[in-house]
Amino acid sequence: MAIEVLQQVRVIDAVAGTDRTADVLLDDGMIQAIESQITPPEGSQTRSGQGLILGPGLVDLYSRSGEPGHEERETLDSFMAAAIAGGFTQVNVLPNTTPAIDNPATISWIREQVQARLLSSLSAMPTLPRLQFWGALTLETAGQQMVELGDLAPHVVGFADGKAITNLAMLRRMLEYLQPLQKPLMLWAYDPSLAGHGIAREGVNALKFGLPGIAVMAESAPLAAILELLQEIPVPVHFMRISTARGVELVQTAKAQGLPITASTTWLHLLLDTNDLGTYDPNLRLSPPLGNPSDRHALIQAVKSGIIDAIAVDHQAYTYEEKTVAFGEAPTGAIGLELAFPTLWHHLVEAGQLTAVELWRALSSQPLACLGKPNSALGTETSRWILFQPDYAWAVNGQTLKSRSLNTHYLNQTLQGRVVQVG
């Protein structure tokens, strides 16, 4: 690849916290220099960066792969292609596949598959994301029996079931076992018994639309209980899928008390709320459910202030047949790897609710921090970058999406903004 100077491009550095216009020198796709002005080296190419934004590659804390077990929903190929198309250069895969990622053999098999796809698809997909894997906490992520944590630890980025663990006695033992392993632990504070048969966040809109409600305490009660455990056994824990204003309050209080916790919410919980359920779109059947408008506002402010550390995609693919049912019968989840960044940019950054640095940080450096991983500034040897065109208009459909499934509320809509290059 030729040496290239990208001239006067907007550069976002999430680690340094800077947002400036500069020239960027690229050599074989690697950033060599970022300066106010760069004299192009002899024989190099130049390209205008007008209307483009360069920033660090995005990192998704948790998403689900269809393969192994549900290749009709998503294969490793389509999963990786969707990630790169959305600007995600690292994705951390949840363990609730079939079979579950609860033993080293399954990890080895998946890595062999990824390596095989890498070798066979270099011409078709020269840039691939880094896939890291969460190891299951319980066998088959069923919440009944602990896995051999020590055996799995060397092979995974951390431990999480991707499902709620309601057995607090077992969770207490897990915290004790995990102390010496020094691996991230990710938990979902959710109590299915308190959620009951609800399908929407309890409130005025749930009543208005005739949808059985899920009380806030289905999140706040288990969150409070886990925080009590951490008072006794202060193991670093990441709380995934925070979705309520009360959840934000509990996280804020725990952080103020010095508990070693981080937290994330998902992109859809920042963009949509119960006002959007009037269409009964089964692609908006999520777990946890979309919050009320006050919840969404609290989550946005929590991302801005750092109470919520990171934004996750929580990509979950389903086939057309699985999702084309009544709202209350639909499986929970939606795709989002290709959609999260442009929609968040358009609705939050361009609307003035978050700065460009705040959004980029919540999608890149902060997810790495939640994993206990070091961050590198743009231009270092380990850093990857993306080029984003915020005014790029594109239609969301089966021809433009790389994901194998189309279960998204944004299907057949026109979005503004797209990642046009990954380095």
Second form
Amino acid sequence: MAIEVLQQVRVIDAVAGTDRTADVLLDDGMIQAIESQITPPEGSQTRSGQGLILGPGLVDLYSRSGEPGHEERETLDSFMAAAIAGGFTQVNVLPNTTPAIDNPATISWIREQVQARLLSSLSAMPTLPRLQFWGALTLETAGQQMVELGDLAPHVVGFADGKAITNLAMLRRMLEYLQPLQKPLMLWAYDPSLAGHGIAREGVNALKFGLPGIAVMAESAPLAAILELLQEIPVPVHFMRISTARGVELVQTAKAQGLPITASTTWLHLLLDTNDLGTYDPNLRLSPPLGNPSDRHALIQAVKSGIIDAIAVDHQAYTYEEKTVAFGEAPTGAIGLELAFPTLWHHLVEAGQLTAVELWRALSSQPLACLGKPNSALGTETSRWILFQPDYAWAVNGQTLKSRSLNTHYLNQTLQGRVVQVG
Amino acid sequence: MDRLKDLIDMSPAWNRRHVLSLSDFAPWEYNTVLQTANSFREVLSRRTKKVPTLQGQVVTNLFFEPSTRTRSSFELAAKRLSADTLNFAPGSSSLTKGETILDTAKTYLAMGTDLMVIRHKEAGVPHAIAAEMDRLNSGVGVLNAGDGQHEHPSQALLDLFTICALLDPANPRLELLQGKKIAIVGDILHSRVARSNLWSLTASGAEVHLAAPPTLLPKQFADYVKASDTEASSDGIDRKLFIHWELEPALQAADFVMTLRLQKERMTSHLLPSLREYYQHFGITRERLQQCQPHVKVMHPGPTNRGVEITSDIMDDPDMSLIAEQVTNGVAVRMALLYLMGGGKA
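Next up, the form predicted together with its partner chain. The previous block was the form predicted alone.
Full complex below, order starting with the chain above.
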């Protein structure tokens, strides 16, 4: 690709907080300049940017890869292809794979796999996302025994199990031990005993649909307990999968007290709620469960105000056989890498609930901030970008999705908006 | 209650392919079921108890969750309508061999099933199968015979029929319940029967009073029949529902008392301290029923735990207990449902 000027394209700079129309000079896919008007250099190509939006590459804070262990659900190839197709130029992989990412050797093995495939199966991909790993906190993410955190630290973006850690005594020791390691810690506030056999957020909808309820306190009680530990041991902690209005309140209070915490919710908790469970779609069986409408509204407001720093995809692939069961028997989780941005754009930005900058921030610069990583402004050397076409209509199906599994509520629907180029 | 009369008067022809929930049943639909069931009750009192209505049609009982009573009732209903019946039993199924619920349903579709009667221990399975049948354009009707804790529409309809037929055997109809007080006592949280009954009984203008300890009757039940975000109900029916954490206010001047089965597991999940204490506070005894109307009738969807939710003495008292009538009427009501659902296809 030679020199190209993308003319009069809408440019969102999440770091600078700007949303403007400009010319963008690209050299071999790298942004060289963004100006209101650029005179095309000699020999360059021009392209109209009308109807297109250019912004920073998206960063997914946490998702699961099927490989290693469940290649029938998702391979690293399909996972990375799905990420790029959805505009994610960086993905942070959760460690609860099989085997778990609880030692440096597993990470080396995965990196070798990717390297080897660059010459074969991955060679057709024009670009790859940056792949980073969360290191497990406990061996096999079983919540029993601390991993060798010090050995693993240089190889991982941070520590998380991707599951609830219920042993507060162990958590206390981990927080203490992690203090000198300078790595972010990501926790999920969820109490399985309070959740019991529940499968949907407690409330009148769960009662009507006959779905056993999970009380809000299954999130708020462990969240309050962990925040209490952080009063004594002020380690930076990211709270993943905040899903309730009460959870938002607790995060807000803790931030106001100056605790070094950040928080995220998932795209589906912003888009859907218990009103949508009347279909009994097993792809809506999530953990934590979808909130009630009041939870969803509180989460959207919290993203807007910054109480919730980031939106994660929490992509979890399951095969047709695994998900074609009763709602209550389905494994929890859904795919989302290719679906999150277009649906959030359509339902939150176009509907006026979030600005374009607010959404883009929550999916790019803010996830990096949660990881303690610096942000580079759009157009600087390390920054990656995506081109999004909001009026691009496409059908969600096995042909259009790169992901190996199709476990999504949006299957067979027509969506508006697609990422058309990644740089 | 002219509003109810208006809702009933605008009764078009039955066009409901599936019966999955009573949440969207209109008053005229209840009356259609009641009137149809009453004609079948008459058929069942004849010497020849069979009609040729569904001759040549196949009714399949897909009971993923084991059941004897409901399955037998549906089987008999289908046979009385001269349908051929198939029974799917989970013990001998391929579900353990990796077949999905949709595969099972499609197998029976391929055998020429016209109506599927479905029970599953999880909520929503009849919905999933109905959606798949519609997607395949099969024309198959699905009847929910109990899905998890969600609903059990045919049980609620036979309860409704039992009450209305008692009040006017010649013309059982929804309007007969106006001004009546009906108490539902017991494990409401886990009951699909109660969830269906809440829709049907409140649709009639009756006052429905729920009574159970708070662990079995969460306060959100007070909003059960309301639309999700407004005070009024969504279908224009003025529904009257009250919840009580004590038995007495529910029983006072009640015309009908429905009790629900209490599963013994409720103790191990910390919902109740003991069966003994439950019986002390919520057990239906002759003495407690004195607070009700003198003509009070007691109902139970079965199977009962004698001496836990109800005393044997009441259960076996034909002047008080409608339990046997419920079972008998169950066949007529299920015939009515199969007839109405199969009618469109025949």
